[in-house]
Structures are given as structure tokens and as C-alpha cells.
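Only one chain is shown below, in C-alpha cells, and it's the form predicted alone.
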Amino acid sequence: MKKITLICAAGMSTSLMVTKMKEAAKKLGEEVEIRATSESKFKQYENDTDILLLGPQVGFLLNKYKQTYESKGMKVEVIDSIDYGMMNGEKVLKNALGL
């Protein structure tokens, strides 16, 4: 089972995206664990995350997270701003699983 963590500035705007992604995962038959957190609280999930998705509002942190975590096997990417704005959970999920 893949474990996906979404990060945004406060962890609130990504909560709706998590809901949409979970709905899409159920529809697609994908077994994933998805959660949202704020950037300041990510440390509690760093050892329990396979895929880290950054909300567009914290996309400037991409290089920092890639340098820190990709060498440990974690995939790190910024969520596409259009998909994020449209709350397209299925597309974000598929992109994440394709990393």
C-alpha cells in the first residue's frame, strides 16, 4: 500500500483534496493511505510516506524536499495548480501513483 502525504501551508486546503483523492482511489480500486498536514508538521510523517505532494502554495519548497527525501526513496512533486484548483482528485492520484 502506498502512503501519500500532502503538504500545504496550514494543512487545511489539502484536506479537501485528500477527500477527493480517497474517493478516486476507491473508484479505481487503489489501496492507498492519504493524509494532509501542514509543512511545519511533516516531520511526524517523514518515515511513513512513499509519495510527498506539495500544494502549489508551497511549491517553492520542492528542491528542499527533493534533496532531503528522494535519496531515501520518497517521491516528491508539486501538485499541478490547475488540478489543485479544480480539486481533480482522480488526476492528482493518478499522477502521484505514476511517479
Given for the second form:
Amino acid sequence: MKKITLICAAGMSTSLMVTKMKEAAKKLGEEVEIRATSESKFKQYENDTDILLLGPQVGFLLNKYKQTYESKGMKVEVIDSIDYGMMNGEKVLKNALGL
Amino acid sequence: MNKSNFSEKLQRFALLMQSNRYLQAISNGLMSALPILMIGSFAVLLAVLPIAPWQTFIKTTGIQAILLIPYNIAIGCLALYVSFLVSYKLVESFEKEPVVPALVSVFCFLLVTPISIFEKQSAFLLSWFGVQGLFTALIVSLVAARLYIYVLDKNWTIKMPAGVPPTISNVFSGLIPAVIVGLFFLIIAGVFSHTHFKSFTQFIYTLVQTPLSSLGSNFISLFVIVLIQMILWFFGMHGSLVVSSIITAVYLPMDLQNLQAFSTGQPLPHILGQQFYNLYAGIGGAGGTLGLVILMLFIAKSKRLKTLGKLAIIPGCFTINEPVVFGVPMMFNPIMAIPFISVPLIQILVAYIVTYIGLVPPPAGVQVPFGVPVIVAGIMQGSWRIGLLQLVLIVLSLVIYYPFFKKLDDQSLKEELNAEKTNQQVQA
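Counterpart to the form predicted alone, namely the form predicted in complex with its partner chain:
After this comes the whole thing, all chains and molecules, with the earlier chain placed first.
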């Protein structure tokens, strides 16, 4: 089962996104575990994440996370800002699984 | 300078601010104290709630005095907690075992705090553990933690033979760093006791905290901070996150001074503060977009904007507006740039003026967590008039956003109609 973690500043708006993605996962019949957390708490989940998605508002942290985690086999990407704004859970989920 | 170049520079600035471990340690350390700050705040709020029968009741039963105890222990001793938490967070960022150095930092904070003597009894004045000692606590905890790490990295430690349980060897490995850090602050305490400041804490209070809070109480400072924040947001970066550590370090002490005055019924010393920023600088999220969301929800002709309005209204009431920033989108949007950046600036300006002339009281500095809905958050700052001011500012933002919203709506509607037309042509 793929484990996806979303991060933003406080984990607030990403938690909205997570709800939408979970709905999409159910509809598509995908077995995934999705969670949202704040940037400062991500360390807790570093060993429990296959795909790391950054909210576009913390996209400036992409290189920092890529450097730390890509070598460990984690996929790191920034969520497309329009998909994020429209809370398009299905598209974000599909893109994430396609990484 | 071209646009992408500027954007890159901003990105680097944001990353620099956000990845600065010292600023982060201060910010995360203070945030960890929030549960305790909240207990203290709510106790005060109950103790001074301006309802006559309640006041008579708590005064006659002696409950009021009891309610002020958690305030004194929670907010009145914040510096003491902070001296632990900030150094804990800093050591953690170096991926070292944080408990011992955090404790050493508390020890050092107490070392530099003056002991008063009353009729042969020696005592710490509670005031040094509160706002007056806060900056000392921040400085001591950062320096103590950093020095501890430095000594640890130099490997000047007592090595335990293999086979000793890690818990025990951890304690011993902390021994030499602890002694060195302790000695360092003992020397500082000794030196400053011979100056006319009498103590390091008094020195910091006079030399750093007082000028810093006068800088903080200057409206221009807040204006510039919010302007930087909004420019970052316009480029799609979380501006609020980037400036949060500065906001906390400068404005939280001012909140606490207000709360102290509030608990004793004195006039509140500061108009600005962290709660002022939370209440007025961006109602409904960065850019004060709640007014815009209301427009989208009720009068948008474009389907896309209407859907977004439905999606964004509830999070907006809780000051979350990423759907608006990225969905409208506000970022890189030349039509929306003017209101997006200017609305929060106008909102804080109006709030400042209205508070300055005394129509609305300053926020009492009650520490509430992020996510208390708009207007309720205002009322919790000690007066219904603050909630009303928030409401007025929402209406004001609605008016400012209106012409820009109209343009945006027309544009989106045209795009939608065009898309439909091409669809029909394809089908035909």
C-alpha cells in the first residue's frame, strides 16, 4: 500500500486536500494511506512515507526535501497550484500515484 | 530585474528565513507553550468577564483570586518554560538528544536571573519569569544550546566503555558540555552583577527588550512586515509562515503585557501585538479574502468562481484560504494583485486608527489557537466591539474587492462560454 504525506505550513489546508483525495481513492478503488501534517512535524513520518507532496505555498522547500529524501527512495513533488486551489482530489491523487 | 529573477530571489529569501534553525527554534518553542498560555488566558478571561452578576459571584466566593493563580503560573512564568522549550527545539534540529541541554538551559536562565533578599529570605521575583525575562530566556536558551552542541561536536566528552546502556552514557556524555555551558553563564552572571544593571536579565531588559518593543509598537514596522508577507503570497509562497517567527518574537511579549494589564483592570499598554496581527492582518486568510469569497459565493456568474466560493467559505471563516490563493488564482494574477496586497494593509491601518482614537479597545492579548472563527476570535479579545470591527473590515474588503472581482468574473464567464462553444462545435 502506498503511503502519501502532504505538508504545508500548519497542515490545515492540506488536511482539506487529504479529505478530497481520500474520497477520490475510495471512488477509484485505490488502496492508499494519506495524511497531512505541518512542515515542522514531517520528521515523524519520514520513514512512513512513499510519496511526499508539498502544498504549493511551501513549494520553495522542494529542493531541501528532494536533497534529503530522494536518495532514500521517496518521491517528492509540489502539488499543482490550480488543482490545489480547486481541491481536485482525484487529479492530485492520480498524479501522485503516477510519479 | 525581470519577473522570474525576482521570484527566484524571493524563493531564496523565503527558504532562508524558513530554514533558519534559530528563528525556527524560537517560533516552535513558543508554539509548544501554547497549551499553557491558553490555560492562563482563559483563566484571565473568566476572571475579568464584564458581566456584573458573575463578577459579584466570583468576588464574594473568592473564585476570582483562584482564577488568577493559573494566570500567574502560566503566563507569569512563561520565560522559564521558554528557556526549556526553545533550547529543546534547537538541539532537536541538530539531531541530538535534547532533554539534558534543555535542562541545562533552564539552569543557566536561573543563574543569570537576580535573586532578591527580603528579611533574610531569598527569593526570585515572579516578574523575572514573565514577560520581563522573556528575551533573556530566548537568548540564554539559544546560546546555551548552541554552545552545548559545539562542545559535544568537539568530542570533549567522557567516553563510556562499550556495553553501558545508552541512557546512562547519554547522561555522562552531557556532563562536560553542561559544566562548560554552566560555567560560561556563571561568569556572565558574575560580571553583570558588578555592573550598574545588577544582573544580565536587567541588562537585556533595558538594552534589547525595551527598544525592540518600541520598534514593535511602531505601526510602520507591522505595515512593512505585512507588505513583505503579501508580496511573498503573491508569488505563491506562504508569506505568513516566513514572517511568523518575527511576529512571534516581537509581538508575543506585547500581547502578554496587555494580558497582564487586562488581568488587573489597568489600561492596555499596546495597540499592536500578535493578536492584533491575527485579528486584522488578513481576515479570512492572507489578503483578507473573506470579502472576496462572499462575493464569489453570492454574485459570481462564472460557474468556476461560484464553485470555488462554496468550497472556500467555511475554511475562510477559520482563516484558511489556500483554495482562494491557488484556485482563483490570486498568485501571479495581475487583476487581483492590487486588492490582494492592499486589502490587509488597509485593514490593519483602519483597525489601528480606530483603536488609536479609542472607538475599539486593543486586543487583550488572550492567547487563542489558530483556527478560531473570525468575529468569535475578536470577541474573545475582551470586547464585542473588536468582533464588530472585524465584521466592518470584512464589509470594507468586500467593497474594495468588488470592482476587481467584477472584472475577474466577466473574464472567467467569457472563458467558460468560449469553452462551451468550442465543445458544441466539436459535437456538431
